[in-house]
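First, one chain by itself in structure tokens, the form predicted alone.
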Amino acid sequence: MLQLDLTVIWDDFRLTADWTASAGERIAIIGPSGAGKSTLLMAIAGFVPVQGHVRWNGTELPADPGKRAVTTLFQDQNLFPHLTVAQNLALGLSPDLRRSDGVDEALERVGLSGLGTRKPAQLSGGQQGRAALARALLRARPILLLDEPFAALGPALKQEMLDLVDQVAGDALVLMVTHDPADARRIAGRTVMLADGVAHPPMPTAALLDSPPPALRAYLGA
């Protein structure tokens, strides 16, 4: 289980965050642009600093990044222009390449097999995603952030990666920023409105987004 009790404060921006998520759910996170849905990841990922407190399973989350029990898929993928895919895949078990192990298994699940001596820019838009995703499936952290991997995509393709994350992330708590309410529809059980300073614990995403408060009202237009 997430549990989070934080506050984070820039100057005159403030945002807190009081709620608990458990293992395998999947949740949005919506608002209006500039409300700090990016800026809750990155502090659940430990980039920005807090007061308060990131737990999981009761204990408190490393100050080191590279230790948290999280992977973040950001909107530019993070693939290195300069290594072939598997080699991009590899980054997410050692720094040094030095490992391998699990990286064909990782590209054929995200049904991108024979595909790893290939450069990212050898590679299609959704296929630049799977294999962003796959690499987070080799990490094998247990809190799957997800920053807009796929906004970049097609109406139709951006689908086909929501479901893809939906199966394959399996038991991980998935976080998606999204500013689209049909992507919460399609994987969210819950989502999180992100409104004047506060994330508000997770709702029935349906029912949020059927019925929702003045604030996600103006922001959706509805």
The other form holds:
Amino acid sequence: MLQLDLTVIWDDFRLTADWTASAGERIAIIGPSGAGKSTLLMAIAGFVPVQGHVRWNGTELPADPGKRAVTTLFQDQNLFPHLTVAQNLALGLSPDLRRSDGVDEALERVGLSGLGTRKPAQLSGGQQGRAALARALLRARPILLLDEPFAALGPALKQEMLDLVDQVAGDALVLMVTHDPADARRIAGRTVMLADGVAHPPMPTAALLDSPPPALRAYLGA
Amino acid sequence: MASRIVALIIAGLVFGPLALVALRAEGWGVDWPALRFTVTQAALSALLSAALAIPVARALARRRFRGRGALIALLGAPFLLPVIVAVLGLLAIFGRAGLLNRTLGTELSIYGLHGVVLAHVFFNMPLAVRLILQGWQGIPAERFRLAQSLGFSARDISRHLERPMLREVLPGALTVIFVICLASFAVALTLGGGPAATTVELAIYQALRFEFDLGRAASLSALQFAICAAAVLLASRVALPSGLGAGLDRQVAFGPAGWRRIADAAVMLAASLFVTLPLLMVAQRGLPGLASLPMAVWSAAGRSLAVALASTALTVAAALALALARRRWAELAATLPLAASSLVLGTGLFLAIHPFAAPERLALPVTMLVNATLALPFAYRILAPATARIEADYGRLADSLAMRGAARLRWLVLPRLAQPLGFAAGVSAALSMGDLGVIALFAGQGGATLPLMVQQLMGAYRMEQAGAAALLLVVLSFGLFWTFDAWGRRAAT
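Any chance you could show the form predicted in complex with the partner chain after that form predicted alone?
Next comes the full complex, this chain leading.
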């Protein structure tokens, strides 16, 4: 279980979150741009200093982002362009590329069989997203953070990728930032609304989106 | 950790010799004639280089033609050209029996202040062109479009766009060239000399080498350090441009037609002749003697290559360690050698070694160390922006994958840094290969490097052999640069 009890302060920017989420859940984070959706994710990933606690099953997450029980898919730059796809995946096993067991299976599970020797630039946008997901599979961390990694893809392709996330994540907790309510409805059982410096506790997605509170309604334009 | 050690070593290498120099200095009297000449020639060189560079930079900025990129690349060549080779080339044109005197039937002499300034302009005018060209290309294209839509004439453009830009860019360019020329040794050694044309660096050499007056050499070194330190302080108050690398291809279409078109072409032709002609003369005069070079020249070439490769390895490793530290103190350590000069470091090391061993036995290691130290600021300036970009683009991803230490270096930094690394190594190798500074202080019989060998052959009036050795030197220098640079480019793809 992920237990958040944190405040991020940056000059006059302030963001608080005080709630929990369980393993295996799919949770969307929605809210106006600039509200701090990415900041919340980066705080959990360990890139933004916080006051308070970020705990997994009662234990504080370590300061080093690489040692956290977390895999992050960033908005872009998820693959190293100078390494092959297989090498990019193997970084999920060991940072010094000494292991490569399971890389082929991971590629197969995301539908990239036989593309391991290519460089990322030789893949399409969707394939690059699949490769990043395959590495998440190899890392096998209990929390998967998605900072809109598929925002540049078309609607159909994005839905396909979200389904793949759902399938690949398995028992892991997924937290995904999105600005599109359709993404939340697609895979997220609960949704966090982020507005006015507060990341509100997750609510059932359908109920929240069908009768949104005023702050969310202004954003959705509904 | 490694970068801290590197920073400490560099501080030791710069301040250690300085401390020895200060201890041994006999009195703090100033050698006024040498000081006056040093400052005068540096100021004249800076002013002339910049003044001549402005029309060339403007022509390059506002014209598009085939070979423009090659011309800009050519203007980068003098920076890597061994000083002694350039001097030989300039002698072939402007010397007593040179092209100019033979064509005009005159007997003009190149020796003295004007010869020293001419050589400095040869080296620094191209550098000034590149610096000023960056200023021109820094003017947004929209500004020029606006000027055109308002019906500006060439004079209006000059007044409202170009002169304000020049007022910002010129102080930096002038300062850079002034600082470079303050530590001039090889040019003064070959084209200056005598009481009227001796720089402080040359005076140090003469005191140590001919008078063996260690105290006087130390006093002069202290003076030279004071000059360099003052110049670096001056430079730190001026916004310095960086003339290395940088894309030079943005479109600015504002070339006025008519006579200005012809003037621009003439200016660019003159500049390219000024840069290439001395080199062509060296090639033409050196080629016949190349096959019959004495063995001593070849072994000098071997020594130079060994020194260049070793100092390149040291420079690049140190620059990389400091660039990766990405701290203010690392940048400071990398800039420190700018305040030291070849002969000042050499004198300090001479004082350190002299009581224990014959300095000529350590000539090559000392030269290697000094070359490595003096090339560091350039290598650092090439690597630092690239490492910062790697961190900005991939730092978080690498952190999130726990890539640290050796794994990060091997799988992220080195592959992505290959191109600037190759460029930095090429610059360091060429600078070291062509260096004629500290080796002149230390070398004994039969221990000369190739640049020193060329200078000795010139001094003995064996001009054909000097020409051939100079040709060999320039081929090796540019060959080293090209090899490293091409390796970096290949590894980067």
